[in-house]
Each structure stands twice: as C-alpha cells, then as structure tokens.
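In structure tokens, the next block holds one chain alone, the form predicted on its own.
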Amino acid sequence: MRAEANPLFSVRSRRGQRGFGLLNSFLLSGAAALLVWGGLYVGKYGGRFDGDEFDEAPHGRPAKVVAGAEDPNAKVLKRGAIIFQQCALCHQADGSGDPTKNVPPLAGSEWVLAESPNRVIRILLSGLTGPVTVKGNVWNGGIMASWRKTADNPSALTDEEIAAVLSYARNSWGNKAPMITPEQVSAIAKEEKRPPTVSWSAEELLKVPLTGAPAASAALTPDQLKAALQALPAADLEALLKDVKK
C-alpha cells in the first residue's frame, strides 16, 4: 500500500526551489553584467591588448608631459662644439694641443680658465704671437691670427660665434669657468684699439687686469705700429698722416 505524501513537505519543497531560482537568476545576471562591464572596460583601456600601452586613460590620447627645465647654456655649448672643429685641427679634439707644432693646450690653460675672459677674448680678436707659458710650460708656437670677423676676413667668427666657442673650451675636457656672453666680446671689441691684423704678445696680454671693466689697449710697439699703417687703405692712410701733421 504506497504511502500518501505529506501536504506540508511538499509546499515546502516548492518554494525552496523558487527560492533556489531566484537566487541563481541573480547570480548569473550578475556574472553576466561584469562580463559585459569588463569587456567594455578592456576594450576601452587595453591598448590593443599591447601591455606596453595598457592604461587608463584612452588610446590614443597620449599622457601629459611635464617638460623639464632646459639648460640655458646647451644651445650655446652644442654650437660652440661644432664651431670649435675648426680649432681642432691645432688644438685637437680633447683640448691637448699639439707639441710638434708648438700649439699649447686649452684643457686646464691658465688663460682660458682665467675667472675674468679679458685676456682670451683678446687674444681671438687679435691674436696671439710668440712665446706663452701655459700649465708651466714655454710654448714657442708661431702667429695665431684673429679669428674676429671683418670686411678682410669674412670667414672668420661672429662676436656670437667667439663667445660660443670660448665658452665650450671653457667648459670641456674637465674645464670649469663662467660663460662668455656675445654682448662681453662686443664690448672689448668696442674698447678696444688695436688692428685686429696687430697679435698680441703674452708679456702685453698679462698687462690686461682680470678683475674690473676691460682695460684700454697696451701701447702699440714700433714694429705693430707699423705694421698697422701698411694694413691701412692709402686714403686712410694719407688722412691720418694729415692729421698727425697739423
């Protein structure tokens, strides 16, 4: 004889079963739903799946760069370097100078460290001729010309350029000094007297202060003097032979 079922067991067992329902329903909405979200969200921030671009800000607009502060001095060095390719070929590439050709070195010169530029400036506008002591030692090196840029030599260096220049010797191969300013070579230039086709000798240049405004020319010797005449134009030259005479 089968056993009739239990009313009560039964109802029972209906509304778990609902509640069983509800519940899954919920949970596989719920798995459903980020499913979805973290597919949007990939697809919008993966970066084409590229680990390298993977972030959260959208592809293809690039993060904000904070430009870091730019050394005022590099453009000047970087253009004083290439400028000073022309120096290389006496000086050399590391500043060392070169002893067969009686050319002084400007890694760790005296004259090129020196805290004020009078005297290295001067010897580019003009020159430098004859012996000079530079680190200890004589060097009896020949005639360097002037490097100053002017009607009779237009191939030569800007008061920009020779600002440029010495102040990358200043500052390479373990070198340390102040920059030189164009407005610097200007105002020597200006002051200054004497034909840029007249060197300077070491014994007049160490006349030259380093401390102070830039001081006026030594006197011309005989011999510069008159090399400075020749140099003049022959109606120059004539203007200021009237000139003297009256």
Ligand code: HEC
Given for the second form:
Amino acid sequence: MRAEANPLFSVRSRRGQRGFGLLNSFLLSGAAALLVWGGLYVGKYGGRFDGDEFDEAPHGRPAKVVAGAEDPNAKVLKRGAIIFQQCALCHQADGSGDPTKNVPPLAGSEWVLAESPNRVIRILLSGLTGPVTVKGNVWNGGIMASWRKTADNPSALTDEEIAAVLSYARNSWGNKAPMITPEQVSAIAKEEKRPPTVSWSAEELLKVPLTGAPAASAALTPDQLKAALQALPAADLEALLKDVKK
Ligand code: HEC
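What would you give as the form predicted in complex with this ligand, now that the form predicted on its own is on the page?
What follows is the whole complex; the chain from before opens it.
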C-alpha cells in the first residue's frame, strides 16, 4: 500500500488537494509542544548559559546545598593536591617514594601519619637528611631541603601552603590523619630556633615530643623533683603527699 493512500498520513480534500493526516497533525503538535517545553526549561534552568552554572535551582532562589561543597577541608585538600605536584617529583604522585633516588614513601609513613604534627611540620620547615626509617626500611643518601619561604628561598611555601600540602599527604593514598592548620605551622616555626638552612636528622627529630609539652615527671630528675617539693609551703606539701598516697 502506498503511503498517500493511507488516510492516517494523508487525506485528499474534496478538491483533490493533499492535507495533513490525523497522525501527521499529532506529530506536528507534539513537536511544537516539545519545542515550547524545551524553551521554557532552558529559560528556567539554563543558568543563562553561564559556564559556572551547575545548579538546577532557578536564579534568584537559594541554591541547593550540594554535599561537600561547603566543607572547608575539601578546599584546603584541593589546594594541597596542587602544591603536592612539587613533592611528586621525588615522592611520586601516589606517595610511594622513589628507591632509585633514595626518596622514602609518604603513603603509610609513620612520620606523615603521627597524630601530632610536631615532627612532620619541622621536616618541612628545615628539611631532612641522613638515615631515616620509614615503614621498617632505612633510607639514606637523599636530601630534602627546607620548604619554608624565606628571603633566601622566596619560591618556597608559606605556612598556609605547608599546612595544606601536609593535610593533603595525611589524607591521601589511604592515609588518614588530622588536618594541619596554618596556625600550627606558624607556632612551631616561631618556637623552633633552628634555621631553615640546617636540615634535621631523623635522630634529632625523634627527640621532639609528640605531645604538646613533656610530662613534668619525665622532665625532672629525682633531685629536681625533691627541690621542687621542698620549695612548696609545708601545708601544701602535706596535702599533696596525702593526695598521692590515696
Ligand atoms: C628533591 C626531592 C624531594 C622533594 C621535591 C620532596 N622531598 Fe620529601 N624527602 C626527600 C628525601 C630524599 C627524603 C628523605 C631524607 C633522608 O634520607 O633523610 C624526604 C623525606 C620526607 C619526609 C619524611 C620521611 C617520609 O617518607 O615520611 C616527609 C614527610 C616529606 N619528605 C614530605 C615532603 C613534602 C610534603 C614535599 C613537598 C612539599 C616533599 N617532601 C618534597 C626528597 C624530596
């Protein structure tokens, strides 16, 4: 059967002119409706064709909160990832290190993962050289220079950047440890008298306590403890001894 002969597609008027069949009218009006709807949709949700537009909320209304978008840590970690490209030259993008250049891994490293940032911040501030044990292997022969920005080393990292890159290393490749803040870096930089040009050895670093301040009893020799107790007023000493005896 030829299509024209099918009244669904084509009708012939009495005057013999060809008109639209029932189905064609449906298709046409359907297409027109789609066009109108599409236009309305783009007008409402198209974000005025702004490249930065990603949200379906119409303009003028508060955007939906996208999970994670408000997380300040995510922003810092993103920044850290960019800075880390400089570290990756030696430590590799996956933090696995480079045995051919005596570069130890950061993934799974106890120096990176220690809950307290006391040592790892110092490594970045003044550098590290000499034998260092990482994940049970001794690494030796490599040198990591200071990453701290100074007048002599202007292309290095600010305290904020050191915090970001360390936070990134502590939360990548399966690593999980607390973020490091710029304030923590600044506090250690201020308190640490070591110049950035004198690299740490691992041996020296291991003496840096991982807690804020060493416990008083560990810091005092028995003689010092005795002197400290003798300096107390008699009543206080008596109260203290009673308390200790309990
Ligand atoms: C020029 C190569 C080089 C670059 C670039 C480099 N490091 Fe290192 N890094 C080393 C070497 C070598 C050691 C080991 C030094 C030693 O043997 O005492 C090391 C040691 C470390 C350690 C302590 C040991 C460990 O594996 O955990 C940390 C942490 C560290 N680097 C972090 C970083 C970060 C963060 C950056 C980027 C800001 C960086 N490094 C850039 C070469 C490099």
